[in-house]
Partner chain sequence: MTQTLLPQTASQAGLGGSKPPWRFRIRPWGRGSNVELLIGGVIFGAMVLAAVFAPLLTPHDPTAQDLANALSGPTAAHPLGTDNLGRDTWSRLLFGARSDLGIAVMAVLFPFVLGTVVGALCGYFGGWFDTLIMRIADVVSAFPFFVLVITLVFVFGNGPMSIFLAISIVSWVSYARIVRAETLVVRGRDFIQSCETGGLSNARIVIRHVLPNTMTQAIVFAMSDVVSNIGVIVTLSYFGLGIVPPTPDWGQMISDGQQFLASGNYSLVLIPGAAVILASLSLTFLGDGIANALRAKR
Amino acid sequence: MTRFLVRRLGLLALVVWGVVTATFILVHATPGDPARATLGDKASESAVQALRAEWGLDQPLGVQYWHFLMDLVGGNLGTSFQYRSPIVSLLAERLPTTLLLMLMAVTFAVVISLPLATWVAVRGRGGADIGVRIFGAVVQGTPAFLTGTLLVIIFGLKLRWFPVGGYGSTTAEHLYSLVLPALTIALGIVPMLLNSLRASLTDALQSDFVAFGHSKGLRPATVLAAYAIRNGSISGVTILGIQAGALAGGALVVEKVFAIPGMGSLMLAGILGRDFPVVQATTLVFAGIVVVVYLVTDLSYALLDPRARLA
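Structure block, one chain, which must be in the form predicted on its own:
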């Protein structure tokens, strides 16, 4: 397990470095001058050049990249051009919100998918299977912005069960306000997760180890939970890991739509304002989140199936 973990950490570190490097190149290749965007069109050229020199943007791109990497190794993410405050403080304010949103989205996706997949697998082919397939196809074919709009109309405007925007000020209000955004992201993951779990649980219920469990005289619920669901959930864990990028991308859009003050809205503001340090830092954090999810997925897979440790 130790060798397995070291190999995975090495590969994922290369992924993070690649993402950070690509982001650095892309933000500097995008047309526009952050100094000019900050000072406005009426600012003098000398003022713009002085601000570029203050931010180090007058140096060659290779020198800027080297300084960026050295600061990153030292734990210095820089200072925001727009907010004029350290990036670390901005991340400390925004990151918990995004992590809570993603955690709630994963929870909703599992809570929706696992019972439906188990129900269909136990009942076999029939009306339940057809209904779940139709449900998955409809949800998968609906864009996220339309899903969020429908949820807002039904549960926010018509029924008035949940707020349609904002984040509140207390923990209870935070959780309450994230229900619709998290459900919007979760519904984008549910179809693939549901189909994978349904197929794997159906195969597990027809396997020899489930028949062996029944032959031991175990209760059907025990066999289902300890034998079928544990083995059938391996594919679901894999799907959740694959969807880590979708979770991060969903947070970008959903936070903007629902006015959630998280990493996604901070990143979009940085992109629109040509705030290089913010874009680079938020991209690094999102890449780190995805890497951690991949690592947890690999470890979970290795625990559920010891043969994966040899890969």
Contents of the next structure:
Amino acid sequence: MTRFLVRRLGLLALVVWGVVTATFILVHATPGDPARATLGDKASESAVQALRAEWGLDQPLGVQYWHFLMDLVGGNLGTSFQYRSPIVSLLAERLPTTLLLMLMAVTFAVVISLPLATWVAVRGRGGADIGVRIFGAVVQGTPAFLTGTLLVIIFGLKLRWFPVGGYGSTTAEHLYSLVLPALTIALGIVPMLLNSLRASLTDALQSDFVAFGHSKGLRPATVLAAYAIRNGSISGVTILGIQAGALAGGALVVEKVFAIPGMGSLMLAGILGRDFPVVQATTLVFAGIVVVVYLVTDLSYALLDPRARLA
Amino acid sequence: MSVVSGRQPLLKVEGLCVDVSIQGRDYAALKDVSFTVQRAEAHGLVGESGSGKSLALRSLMGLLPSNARVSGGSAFFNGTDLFANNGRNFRKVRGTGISMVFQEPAVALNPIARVGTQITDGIAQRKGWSRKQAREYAIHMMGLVGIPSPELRVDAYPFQLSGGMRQRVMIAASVACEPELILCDEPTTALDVTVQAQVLALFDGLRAELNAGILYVTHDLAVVSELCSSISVLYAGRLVESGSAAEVLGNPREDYTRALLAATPSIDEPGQRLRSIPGTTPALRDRPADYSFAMRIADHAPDSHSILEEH
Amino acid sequence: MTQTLLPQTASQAGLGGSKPPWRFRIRPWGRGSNVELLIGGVIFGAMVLAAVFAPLLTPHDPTAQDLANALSGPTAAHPLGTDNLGRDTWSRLLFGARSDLGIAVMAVLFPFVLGTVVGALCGYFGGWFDTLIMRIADVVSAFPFFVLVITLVFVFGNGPMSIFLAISIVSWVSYARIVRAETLVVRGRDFIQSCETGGLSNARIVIRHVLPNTMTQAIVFAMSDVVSNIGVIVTLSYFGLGIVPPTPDWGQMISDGQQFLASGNYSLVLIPGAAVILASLSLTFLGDGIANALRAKR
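Switching conditions: you have the form predicted on its own, so give me the form predicted together with its partner chain.
And the full complex, kicking off with our chain again.
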């Protein structure tokens, strides 16, 4: 387990360094000039020069890279041009919202996929199977902003079960406002998760170890849960890991659709307001979230499957 | 046919028919198969792959694959027809009445559950045991089937044990509830020869100790001659010959039994050249409904003469 | 063999293999008939034709405003009604198909070629080149797809060129991984090894023997990639970062229409929304159909 962890962490450290460097290259080494882009075409040359000096863009690339790394290590993500405040404090307000949204989305995705997959796997080929496949294909082909908009029309405007946007002010209101956004993200992950779970559950149900479980006279529900689902759902963890990017990207999109003050809407505000430091920092943090989700799925995989943990 | 006894037989299978559906068509995989297993007796069900012997075994456990079904006949266990009552009778006898040892412990044990748990989950559920009680019983059972230092191995996972140890775990699980009938599906094919002999001795001991009947499915007549007192020979889904082990092995009436015998390595005459039976049993969908061994011999006439003439 | 730390596609993780996530095995017209190909081909074909011949099929200029007839329902002159500026929804829908579908299909080409070549080289030669490329791929896939695309569009500026560039930088990775994995399989086969001992040059082996054998999966993936590109383009435009007005596009149409949802006018969102879903769905069917056909051919 320790060796597994060390190797995993080592590889992740490499990726994190790559992500940081890629972000740096993206912002500093691309043809465009961040200062000019931020201030717009109409700004005077002297103002642009002043901003370049403020951001250290007038120094050689190597020096800039060094400062960039040192600032990151020191927890300094720069200062927002728009908000005129440290980005770290902006993130402190907004990151928890985004994380809560992603957590709810994963929960919904699992709560939707696992029972559906089990149902279809137990029923076998037929109407249920075809219905679930068509559902998956439709959901898969609908971009998150459209899914969100359709959910707003149905559950917000027609049925009036959930708010059409906003975030409320109490914890209960937060959770209530996040239901539709989280459902939107979840639906983006469900097709792949459902498909993988259905395949692995079908395999598990036909396996000898499920027959062995029955042969011992265990209750069918016990065999289904302890033998079939426990084995069949391991693949789902891998899928959740693969979908970490879709999860984070989904958060970015639905925060805009539902006007939720999270990191995604911060990033989009940064993009529309040409706020380079904010874009740079949010890109980095989004990638960081994905890397952490990868690590978490790896660890849960090891927890669920002793072969990964002990072999 | 079988030994006449004043008591009711433990298992009496009469006219068993099993159909397998392949691409929407039904094929008769077992036709009119009858045999009897007495208490404290081991009965060998012998045949090559494709003979339907494993299907026969699984039908007695109610664990046929989803494309197979019992289409006729009865199986009286202690006087109750297992096939009656819409499958509910199986639930009552599994574990306590009838248990099963699978061919490949590597795939029949739940890969992500500890072996101790798998030995006792059936009995623990039935008797409402605590985890600790179950664990102690698991250690006891592991000792009984000859697993050295069971207290060290009780918490292991299947992949951490050798093939022989895994099969002993499987056996321990199948006898944990002291069943009256143990179904064995070629349980020694995956083991090497020395381990095979130990496992056979173990079955023989359990038969005597638990006063249990054993239905032993195999293609290996050497194994049958060591363990079983009566034999049924299956070919292409039909019973070709049955009787006491001494009769059938000593004085086979059917060509097929003779061919099987000739293809079995002899324990008494080591060094004798082994003969294989020409051809194979054709797949279910490729053989006529009345397929017989004579037809196979006719198809492979030149190389089959020698076997049949020598006996 | 390089270990892949961060998987990005399902086929990568060995889940589903060459199969796209949703496959339909309905065969009402006997064995071998390919319903997916038929349904997907007809619908998507019709959409492409409608896009290509949009000027002939539309009575109005998609950008022509007619404030007197704003927000009208379906009429003889405006079969799908008009938006808040009185622009004809039907015309905007067809011209929107031009931009969205056109860019989505075009944006597949470059990553397809780049990823395929790089993946084949990685799989064939291995070594430090493979390690380096796969690490870069890991880094690219550590960024959420959308976040990276949006950041790239931000860096390069709005418009189709940026979308091409952004999608290319991100999605070559999937092709590279698929083709690399396939190449490793193909490499192990006897006929490649006999080519090597037969003294064929590496370049020749890769181009003549390895690539053709690995294309099936890449082509199948490309179909699902077009679907994903449509999603990206429409989403970017919805955010105001993609196709720039006045060029019509479905994402903008949905974004524009959203402000009228509260007043009960859903059609301005639902019509372009249905177009997006129909395009994606028909492409998914088409992709499945092509996958079936290619599998059958093998």
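What you are looking at is a predicted structure, and each value in this text was computed from that prediction instead of being measured. Positions refer to the first chain, counted from 1. We call the rigid core the largest set of C-alpha positions that still match within 1.5 Å between the two forms.
Chemist: Superposing on the rigid core, do we see a C-alpha displacement of 2 Å or more at residue 43 between these two forms?
Modeler: Comparing forms between these two forms, the residue 43 CA shifts at least 2 Å.
Chemist: Once everything's superposed on the core, is residue 249 shifted 2 Å or more at the Cα between these two forms?
Modeler: Comparing forms between these two forms, the residue 249 CA shifts below 2 Å.
Chemist: Tell me, please, whether between these two forms the C-alpha of residue 260 is shifted by 2 Å or more, with the rigid core used for superposition.
Modeler: After core superposition, the C-alpha of residue 260 moves less than 2 Å between these two forms.
Chemist: For residue 279, tell me the Cα shift between these two forms once the rigid core is superposed, in Å to one decimal.
Modeler: Superposing on the rigid core gives a C-alpha shift of 2.4 Å for residue 279.
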